[in-house]
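In the form predicted on its own, a lone chain appears below as structure tokens.
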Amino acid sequence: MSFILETQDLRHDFKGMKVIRGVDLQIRQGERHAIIGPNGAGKTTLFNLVTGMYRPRHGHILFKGQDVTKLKPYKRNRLGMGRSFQITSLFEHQTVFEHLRLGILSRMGVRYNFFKPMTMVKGLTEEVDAMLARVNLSEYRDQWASLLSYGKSRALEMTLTMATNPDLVLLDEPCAGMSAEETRNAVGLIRELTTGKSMIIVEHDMDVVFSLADRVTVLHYGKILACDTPSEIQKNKDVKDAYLGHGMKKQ
């Protein structure tokens, strides 16, 4: 079995309060993997460890077979790891087009230069426009990001995450705060953008989780309680007791 990401006995604490307690996680090449658990289970902390925002107190993180435990976030990104955040973090006074242009320039290894017209970068405009069309954001091309609706802002941020063409995509609660219609659109967008890639998603909406994930890992008090297919997770008594509840929806 080929794993794109592995964590080995990963542990982390904040001033002695143990948050991650020996997590061994394996993400298969090409799978969509969900991480769920109650508030305080350690989901976002685990994301921060995997992406390099935090350095673990103990354990190792392997990405594509390479130990990246001590690598900074930007170096992990260059290796093919992309991440979106819980809180939208766009530049208010840049257009939708400009956001994606910066993402694609980053992938190309080209630094933005005020004295060099970006039109000199061959194929850049065409690639940005093609990506905007792919995610149905073309009509917002020249609009400031600050004027987008919440759902469109989240869509732009997810697309920006994909602009660097990562092999592994990490999405931290991409559907949080969305309406039912926005959530349906977001699920379709995630499915489209992650085709042929590996993905880890943290999400509280179980409909989103069970419609997207190939496998689901349940975190409970910083430990893995279960890891299985969505259908098996739905039937798992320990998971129901710890998190999902007996009223869990069947898909």
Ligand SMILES: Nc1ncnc2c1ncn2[C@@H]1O[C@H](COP(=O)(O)OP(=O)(O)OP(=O)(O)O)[C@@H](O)[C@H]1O
Second form
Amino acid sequence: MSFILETQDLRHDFKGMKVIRGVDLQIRQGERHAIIGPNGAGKTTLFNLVTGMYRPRHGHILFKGQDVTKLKPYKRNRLGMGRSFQITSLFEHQTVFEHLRLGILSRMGVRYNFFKPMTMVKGLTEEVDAMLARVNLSEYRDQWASLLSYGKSRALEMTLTMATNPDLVLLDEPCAGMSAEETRNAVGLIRELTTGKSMIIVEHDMDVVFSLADRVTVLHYGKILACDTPSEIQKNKDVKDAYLGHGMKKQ
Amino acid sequence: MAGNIKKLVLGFILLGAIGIAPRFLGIISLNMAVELAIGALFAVSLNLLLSYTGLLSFGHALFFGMGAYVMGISITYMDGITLIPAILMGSLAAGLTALIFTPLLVRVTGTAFSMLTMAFGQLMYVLCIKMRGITGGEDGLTLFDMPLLSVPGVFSLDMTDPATLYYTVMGVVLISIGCMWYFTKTPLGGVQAGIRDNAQRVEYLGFHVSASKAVIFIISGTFAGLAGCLAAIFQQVISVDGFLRINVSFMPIMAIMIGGLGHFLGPVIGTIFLMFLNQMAMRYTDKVELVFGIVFIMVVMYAPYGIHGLWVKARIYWGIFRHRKGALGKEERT
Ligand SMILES: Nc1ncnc2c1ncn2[C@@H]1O[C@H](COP(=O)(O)OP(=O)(O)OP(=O)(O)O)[C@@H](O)[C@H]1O
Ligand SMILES: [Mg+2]
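Structure of the form predicted in complex with this ligand, please, following the form predicted on its own?
Next comes the full complex, this chain leading.
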């Protein structure tokens, strides 16, 4: 069994407040893995450690078998790791097209070129437009991201993450705050964009979790409480006590 | 598309006007135009940093002065040097200075960055006064024998002739601004815009943010240095007060704010505005700086995106006005 991502005894604290307290996570090649847990469980912090925003106080992170614990986020991205943000993180003064163009440029490895205009980078515009069409954002192509509806901006957030074509993608609550219909669209989009890739998703909406995930990890106060298939997780007594039973079903 | 043609035509008219101006302008107006062009180049170089990377340098005079001094020193101490290598040395020295400061960029951002650049600018000011032997101290360097701008056997231009100077400066400034504009259209320019809006996201897309910032910082510094060289050729005296003082750093910032932050040509508009304001104010008062200060505060308070922002707003209101009158234009129905 080959793991695309592995964390070994990961620990982190903020000014002594222990937030991640020894997490061993193993993500299989090609699986869709959900992480659930109550507010403040440390899910986002775990993402931040895995993607390189913080250096963990203790432990190791292996990505594709390589120790990436000390690598900067951009390096991890180049190795094939992408993430989306819980709080939408876009470019205020740029159009939807310009967002994805940046992602595709990175994917093409065109990063420091300042001799050739972007319009002349071969295949760039075509590829961006193809991606826009694929996620049904073509009609918003030239609109500023800051003017998009909430649902659309979340869709752009996710698409931008996928534009660099990562092998492992970490999605932080992609459906939070969405209406039922928006959620349905978002789930469709996630399926569409992550086929053939490995994915870790943090989500509070259990319908989303149980319909998407191959395996579910329950994080509770910085520790893994359980890690199993969705049906087993639903039966797990500890999980029920800690999380599912307490009216936390929908956020 | 129609907009592009309009811009092209406008560009050609402007170019034509610049071309024939010396036939109609007196020596004073011509010199003003030269000063304006140099100021615009300096402001655009700073704007590359501010509007396209979100870095506010309070010490851009450092590069402006570095360009001027290195050029002036090479002219003063190297016999027989012509102007082109001297200018190149000045600009490259400014670029090199920027390169030396890049580690700063990586570690500090925001206000701390502004303050640090200001501190280094002041340091340079003091250093130039102290190194009297090379820089002439408070008296500065006077370029008595301005070398020719020449390529042996090809052309040879005399910079002390006002019209020749005018055309040379205009040419260099237009080409430089054109280069910087081109730069914003390239992939690295796109990355810069991303860094300005959201550096973290850019990093997570696989771009090395610090390295990209460093490249633009060096480009900006080099062009600021070039502007300094042109200013030195124009003024023929290089002094700490004219090239390194803090208000030399503030002028382009004001030009950018007044012209319109975030717009490529905003600083050019701002420079023109400041020039006229300066002329008007001088007629009525000797407290020109006070007038500048008041205008600056007004702009920050009531027109945060400057003249360009006001123009955009006016167009929106004009659109609404036409809409009300029943002449529904297509562009409103998006
Ligand atoms: N940068 C930080 N500095 C200090 N404390 C932090 C920081 N980031 C997170 N925390 C704290 O760490 C704990 C875990 O936060 P985290 O954001 O990882 O939780 P989460 O599981 O993502 O919660 P949610 O479901 O609300 O998104 C919280 O108590 C939070 O206040
Ligand atoms: Mg979170």
